[in-house]
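First, one chain by itself: the form predicted on its own, in structure tokens.
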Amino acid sequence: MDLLDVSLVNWSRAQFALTAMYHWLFVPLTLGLGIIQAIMETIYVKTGKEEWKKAAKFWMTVFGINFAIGVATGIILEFQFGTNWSNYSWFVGDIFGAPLAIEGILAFFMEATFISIMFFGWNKVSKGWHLAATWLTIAGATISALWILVANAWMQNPLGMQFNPATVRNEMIDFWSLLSSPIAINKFFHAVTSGWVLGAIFVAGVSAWYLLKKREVDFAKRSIKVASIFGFVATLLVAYTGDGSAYHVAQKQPMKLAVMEGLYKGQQGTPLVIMGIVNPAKEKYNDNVEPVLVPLRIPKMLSFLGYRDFNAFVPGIQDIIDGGYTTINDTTKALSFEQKKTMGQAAINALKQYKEAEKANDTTALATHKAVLDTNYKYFGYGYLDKPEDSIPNVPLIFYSFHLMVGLGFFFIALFVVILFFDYKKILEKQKWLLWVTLFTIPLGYLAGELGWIVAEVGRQPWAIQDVLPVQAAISSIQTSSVQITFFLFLIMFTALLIAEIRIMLKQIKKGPVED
């Protein structure tokens, strides 16, 4: 690729990353805050205590502010598949578009139907019907996340498809394999429960602020207790689904796992790195420079997390490029980068020859070239890569993002436990140090979610579709300057939306819950 093409790829990736990361500032809070407000309203319906209605209505107002901004950023995010990634949309649109269409038709209309009742129906419908509308609104938001995550999981592990050389498109042959994919199911629960954690952190932090200001003390105590119980359960679920993520990554994306751990040379009984420093002197994947300095490790734990066997072999970056290894779940020898590249080039050439035979109406040649294409299509995308290093994601970025994310997860568990302990002792409002820590944990909750997406998406580079389509083959043929202009326009617009949301939220929080 020439310099202009590389620049176009980088700017297109940067623009998508910008909009995705801004969008993910709003989605998880919607998922988490929605559940918490629904729990509070459920308690109100069960007990009839107006204090719980007051709390539910306050958090519902904050939820509404965040929900509106999230919808706006999400729409722009999806449009980029047609503007900046048209080759991707053409190549896999028949598959990728299906869950997104279902998300729009089913989940979005479900949210739109019931959210009006949730906000404006307090005095117009019965308590039970209003509560049902609240839960259905949250269910709609969660179902929306399901279909988006199904589409994303398919990009990580493409299945249920068949390539049609006549149209140069991938066609869906098994929809249920997309929906029932273990990666999709685990990704859905991991992303949703991480949103629950952020919602709990947000409610706990705001409640801590009220306690520090000695305002709305009863409301704050109720809110922080519900948030901490809910958050503690959610963090345990995140840890459980995170373990599932590590297992599925080991099976389907071994390069991502190796980069997450800074593992260059595999071994049996591979330890898990708890913390360490990526060695800046490590310049080549096959040199003898130690990749991680001063590591703190748990013996054999990576083997167990990746293969459920403490003595299993976990391939490193060099092993994956050189090939020739076997794992406990696959006794066939892994192909090397060069072998995959050869197969990818063979598939690309076979597709080209197929189209030529199609023009010549040569049925014999069509069958021959299609057979070659089908045999080598699994590694179609490797034909676009030049050298082994092209298949290695950014090691320092993924390594630090992963370990910081995990560290924050354990911190959140500890925080909720400590809050619940002092709440049980009925001295929580006296622990000003803890209230300040809880308040300033709010941005850390957002940071953990963003780090998770960095690991998931940057960790699978260079692939738009794992092994099938690299990002440089997925972009639109447009001017780099067009992407640059829209990048800065989106940056300005999304930043303005974020500032507006923060100002409106702060105004609402300072105002506090009000009586009917």
The other form holds:
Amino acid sequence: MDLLDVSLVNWSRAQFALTAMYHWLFVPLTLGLGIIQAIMETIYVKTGKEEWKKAAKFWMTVFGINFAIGVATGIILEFQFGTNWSNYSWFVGDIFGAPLAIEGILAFFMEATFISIMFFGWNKVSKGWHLAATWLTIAGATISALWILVANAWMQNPLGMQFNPATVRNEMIDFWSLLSSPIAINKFFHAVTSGWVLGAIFVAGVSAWYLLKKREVDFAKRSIKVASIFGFVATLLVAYTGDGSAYHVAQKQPMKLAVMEGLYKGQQGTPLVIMGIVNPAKEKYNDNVEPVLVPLRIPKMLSFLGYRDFNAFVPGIQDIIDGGYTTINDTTKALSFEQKKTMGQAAINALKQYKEAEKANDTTALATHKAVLDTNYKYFGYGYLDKPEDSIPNVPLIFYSFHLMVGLGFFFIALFVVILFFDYKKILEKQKWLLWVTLFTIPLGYLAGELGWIVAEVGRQPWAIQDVLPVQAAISSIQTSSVQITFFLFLIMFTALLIAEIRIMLKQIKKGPVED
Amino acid sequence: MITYSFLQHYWWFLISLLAGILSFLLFVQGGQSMIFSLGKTEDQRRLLVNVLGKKWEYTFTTLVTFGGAFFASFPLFYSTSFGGAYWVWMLILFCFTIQAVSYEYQNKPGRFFSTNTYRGFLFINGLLGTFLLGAAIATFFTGSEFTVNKQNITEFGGQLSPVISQWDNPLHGLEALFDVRNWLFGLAVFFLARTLAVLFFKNRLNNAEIEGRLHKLLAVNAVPFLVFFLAFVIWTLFASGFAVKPGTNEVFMESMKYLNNLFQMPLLLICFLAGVVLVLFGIIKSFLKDSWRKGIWYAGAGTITTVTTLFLVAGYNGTAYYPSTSDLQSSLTIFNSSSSFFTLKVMSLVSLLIPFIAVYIFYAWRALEKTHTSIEEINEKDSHAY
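Please move on to the form predicted in complex with its partner chain, as the form predicted on its own is already shown.
After this comes the whole thing, all chains and molecules, with the earlier chain placed first.
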């Protein structure tokens, strides 16, 4: 057997992160723009006004440009679970594969079929059928998001499964619990509504540009009105589901919450840090150095957000590693890192001995080792970790990503409120400063989405599956150089395609909503 | 009676059917490989791109679903083959990634790459995508070098790699190109895709000049397809195959295993022969009767039937569908690589929706293909064209 190459793990992670981050540049716009163009076409079908058809068709053209590259990056993501995370694919494939397959069967065919009618069917099917195809295209995209987010939520909070030592994998025992998991439901709405926000920001920003240029004024005013109403509702939903996310993270991934807030030592009535600087002098989790400099805090708010109680105890990084604390939802004393590691190693050893007993056909030993395995399985993944620091994600990256994302979220709410106000007063096109701000908010919309995924995914390191499988035990056995080559090939290819996409999109926007 | 074995067979059938449908839909790739040679003017090339452009997503989606379904139903294949034959799968992915943007972007104002570069991407996808997929599938009969040891995962402490499936050849999949039989099937798939593309163009196009060139092109592609396909099939049927001993599950080499499978499963033999006959009928009648446009449907149905049957022969009747030549006992069968009974049951319920999906695909296909596509149509003011 080969030696474990740590750089292989890191390069495999980098490649997955690269693909996922590129993919997420395109997916949210598909989700948001899809709804907006469908709303416009609905108004067209209801009122018969050609202006709405013209608007819908323009945004569909932009949608098509964006959709193509989303498809291109998506296929790599799916197959990478196999190519770079071979162990993962077997260890949890019995559960994880199902949502992916269902995504293909239920969502991708729906998208692929109805998008062709949406684009090519204007003169070939009735108005009503075309409208249905437009809605079904975006429904397909949203259902696709549902299944992949169900799968992702399961990685963060594995449930509905049982480890089978005979097959050396986790096996599904309750499909409904995967699908109905509150974390999955919340994650789905948070991710999808964040896509709606980006779609709204994009349409509002492009429309603002037309208003600044005094071009296509009627079209731009129609578009910005739809976008800002839709965007305002979407930002409120994002804020609501974001609060839900934080609550679930507090219950299921306390380390992630502690890292998001730079919290090392918990207390009852923990304040929420809304701004601050991560102290570069803090080198160890237990060195008593102040973790956050010049923090701006809201008293007791983290306790409330995490546990719905202003006086609840929120564990910090050091508490989680040392163990021995209780929370209002769990009165048993938390285990320390060392205790979990001991249990993890006991579970792995029990599995090893189980397999030996299996070869020897020793049924008594099988039962004994299985009992040990079952008792300790909850912390199976800790057996692969070496020291406490291995269980702590990158604090500065997560802290800043989280705070910037939240800050941007509130900024988006304010922006849509202001746009709606001036639009209501019918003086929007005179507010040049606001139009410029709206235009330059487009990249911020993308940034917020990427930051969200950094918090979600880097924030759960080292786990591929929470507490059960760390990334170093999830990889494929390939040379690091192979992954390095494909990483740079993907980087070059995706970047070239991104440039190609942006150029075409800018040209299309410059051309405006004229008939082809 | 829904037993575990029944579901394993059922899912292998669905995987086989998806492989058959994918093989048929590769006519898109076949067509892409002849944009430059078949289309002599810009208008003609644009017409070819547009007639294929309404279908490319079906092929792409079927490929993605094929991967997803394999993951869900036979995850040990997913982890062993994709994680091991890394380079073959990565090359296939690259071929399909560059395809995905090439239709939409090639004629848009402000394009970063030239129209011909995007068409070059489509050509690469048509040439390499089909050949590599064929070569990768051929390893289901010729074998690969890997070992599977689930106990590896119990290694911990940062010393040994805990990976269950280990690939034994440092070329990680590229070694498949050193096997002549893999080449034969790869080339057969490539020429099949082109043959189907000719029949598809014949069915869909309304352009006398291009149609005039299809007759010769059909022969030029159908003959090598038949030669490569028959060479692969005859060689495989008479070669030793990877058999599984009932009871002990021991994998061993059996003389003429795949031929035996056909005789021992006469229904498959009938399907296989019927599939081949349908393909031949579609090709030959199209060749002999220029005005006949329905060849794609016969050859397409024949392709689906033949490839589905080939997959079933590889996996049914005590056969290892993904054999290991390094360690026979590591070979994957539909029993040792499948998902659990519960997961297969859940997935089977979902699969009941497939007919419904087929109905709306049929509707959409018909809605868009009421007339034959012409240059005038794609130049219409209100049409979305590539």
